[in-house]
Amino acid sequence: MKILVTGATGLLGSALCPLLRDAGHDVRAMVRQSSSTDLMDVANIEIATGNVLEPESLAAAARGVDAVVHAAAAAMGRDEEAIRRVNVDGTYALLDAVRKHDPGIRFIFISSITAGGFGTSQHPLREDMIPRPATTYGRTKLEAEEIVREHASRMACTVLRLPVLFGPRDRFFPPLYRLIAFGITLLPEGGSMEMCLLHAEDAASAVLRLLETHDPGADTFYVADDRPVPWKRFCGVVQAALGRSVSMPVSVNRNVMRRAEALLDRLRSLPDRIERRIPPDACPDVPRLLLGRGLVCDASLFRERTGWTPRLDLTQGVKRTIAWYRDHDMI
C-alpha cells in the first residue's frame, strides 16, 4: 500500500513513517519547505514538499496513493484563527485534493481526546458521548472531524482521537522534563489530574493496525492505554528516568492557574512587535487543560475492533523518551 503521511516531522508522523516502511508499505512523507528531517529516519521514504495552507501543493503529494494519514496540525498558539486555518481549512483542502485524484482513497484523520472534552476514570469519554471541547485545539479538531465525516459518503474515512502523546520531538512535555531535571516538580492542583498517556510509537502502531484492518466498522475511535495516569505519578516516573533522587514538589492551585489563563489570554492584545517575542506555546490552552477534570477516555471499542494493544508501559516509554532527549542534548 502507498501511504501519504502529513505532519511527517511531528511527534506522531516521525514515529509512523518508519513503522509503515518497516511493515512493507511505500511511504510518502509530506513536509513543509521550512521543516527539517535531520532527526528523522527517512531511509527509503519518499519526501514530498507540501503545506496544508497551500492547496496547490497538495495535488502532487496526494497523487497515486492508496491511503492518507492526516497528522499535520497546529496544537498550541495564541492566534486562534491561525490554528483554525491549519486544523480546519487545511483538512478541507487536503480532502479536496484527495477526492479529486481518487475518491476510493482511505483517509485517516488524526484527532485528539481534547475534541471530546474532559473525562475522568469514573466518567471516561466514549464515542457515543456529545463532544464538549474546552480548548481552541479541541474545538478546531472537532470542526475538522465534521468536515471529514461529510466526506465519508465519498471515501473511506476514519477519525482517531488520540490521547496525550509523549516521546521524541514532543513540544508539550520537554519544559516539564527540564524543570524536573533542575530539581522542581510542578503539581497543578497537587498533581491529581488523570491523563490517558501513550508513547508516540504505540500511537503509530495503532494507526498501522487500523490501516491493516479492512473494515473497523465505525467512523470515530478513541485510542489509548487502558490505565490512566495521575500527573503526579507521571512526574515521578520522569524523575526516576532522569536519575534524580530528590525533586522539590511545587503545588499550583486553581486560582493561580486561572490567573495565568487570563494573563496568557491578554497577551494576544499586545502590539505585534512585542507579541512576536513571546513563545507561541505560552497560550491559555495550557492552563485550561491543567484546570480540566481529566483527559481520560474509554478506548475499548478500538481494541475490540482491531485487536490493537500498546507495547510500551509508562516506565519503558518515559525511559526511551528521556534517553532520546539526552542523546540530542535537549535535557
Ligand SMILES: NC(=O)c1ccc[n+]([C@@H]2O[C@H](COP(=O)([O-])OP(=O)(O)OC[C@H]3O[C@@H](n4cnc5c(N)ncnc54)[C@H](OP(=O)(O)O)[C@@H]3O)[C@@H](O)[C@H]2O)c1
Second form
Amino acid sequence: MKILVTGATGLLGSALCPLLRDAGHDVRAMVRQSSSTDLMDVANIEIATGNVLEPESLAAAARGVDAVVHAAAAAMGRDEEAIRRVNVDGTYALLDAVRKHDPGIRFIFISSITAGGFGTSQHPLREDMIPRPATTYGRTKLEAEEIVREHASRMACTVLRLPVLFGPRDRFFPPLYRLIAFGITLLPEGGSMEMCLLHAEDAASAVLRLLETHDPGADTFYVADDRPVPWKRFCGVVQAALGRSVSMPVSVNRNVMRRAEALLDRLRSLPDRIERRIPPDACPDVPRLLLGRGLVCDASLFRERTGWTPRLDLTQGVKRTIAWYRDHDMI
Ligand SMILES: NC(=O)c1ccc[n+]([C@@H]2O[C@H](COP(=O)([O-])OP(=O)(O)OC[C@H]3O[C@@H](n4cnc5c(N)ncnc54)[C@H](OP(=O)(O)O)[C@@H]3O)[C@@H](O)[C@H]2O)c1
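Got the form predicted on its own; could you also share the form predicted together with this ligand?
Following is the full complex, with the preceding chain placed first.
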C-alpha cells in the first residue's frame, strides 16, 4: 500500500513511518518546509513538502496514495484560533485534496481522547458516549472528526482517539522529566488524576493494525492500554528510570492551577505586542487537563475488532524514552 503520513516529524509520525516501511508499505512522509527531519529515520521514505494551512501544497502530497494517516495537529498555540486553523481547517483542506484523486482512499484520522472529554476508571470513555470535550484542543479535534465523518460516503474513514502518548521526540513530557531529574515531582492535586498512556511505538502499531484490518466495522475507536495510571505513579516510574532515589513531591493544589490557567488566559487577552511574547508552545489546556477528572477510556472495541495489543509496559516504555532523551543530550 502507498501511504501518506502527515505529522511525520512528530512523536507518533516518526514512529509510524519506519514501522509502515518495515511492514512493506511505500511511505510518503509529509513535512513542512520548516520541519526538521534530523531526528527521523528517513531511509526509503519519500519526503513530500506540505502544510495543511497551505491547501495548494497538499495536492502533490496526496497524489497516488492508497491510504492517508492524518497525524499532523497543533496541541499548543497562542490562542484557540491558531489551534483550530491547523486541526479543523487543516483537516478539511487535506480531505479536499485527497478526495480529488481517488474516492477509494482509506483515510485514518488521528484524534485524541480529549475529543471525548474526561473519563475515570469507574466511568471510562466509550465510543457510544456523547463527547464532552473540556479543552480547546479536544473541541478542535472533535470538530475535525465531524468533518472526517462527513466524508465517509466518499472514502473509507476511521477516527482513532489516542490516549496520552509518550516516547522519543515528545514535546510535552520532557520538562517534567527534567524537573524530576532535578529532584522535584510536581503533583497536581496530589497526583491522583488517572490517565491512559501509550508509548508512541504502540500507538503506531495500532495504526498499522487498523490499516491491515479490511473493515473494522466502526468509524471511531478509542485506543489504549487497559491499565490506567495515576499521575503520581507515572512520575514514580520516570523517577526510577532516571535512577533518582529521591525526588521531592510538590503538590500543586487546585487554586494554584486555576491561577495559572487564569494567568494564561489573561496573557492571551493582552494587546498583540505583548501577547506575541508568549511562547508559541504555551499550552492553554494543561492546567485544565491536570485538574480534570481523568483521561481514561475503554479500548476493548478496538482490540476486539483488530486483535491489536500494546507491546511495551509502562516501565519498559519509560526506560526507552529516557534512554533516547539521554542519547540526544536532552535530559
Ligand atoms: N501527543 C499526545 O499525547 C497525543 C495524544 C492523543 C492524540 N494525539 C494526536 O496524535 C497526532 C500526533 O501527535 P504528536 O504528539 O505526534 O504530535 P507532535 O509531536 O506535536 O507533532 C505534530 C506534527 O504535526 C506537524 N504539523 C503541525 N502543524 C502543521 C501544519 N500546519 N502542516 C503540516 N504539518 C503540521 C508537525 O510538524 P513540524 O515538525 O513542522 O512542527 C509535527 O510533525 C495528533 O493528531 C495528535 O492530536 C497526540
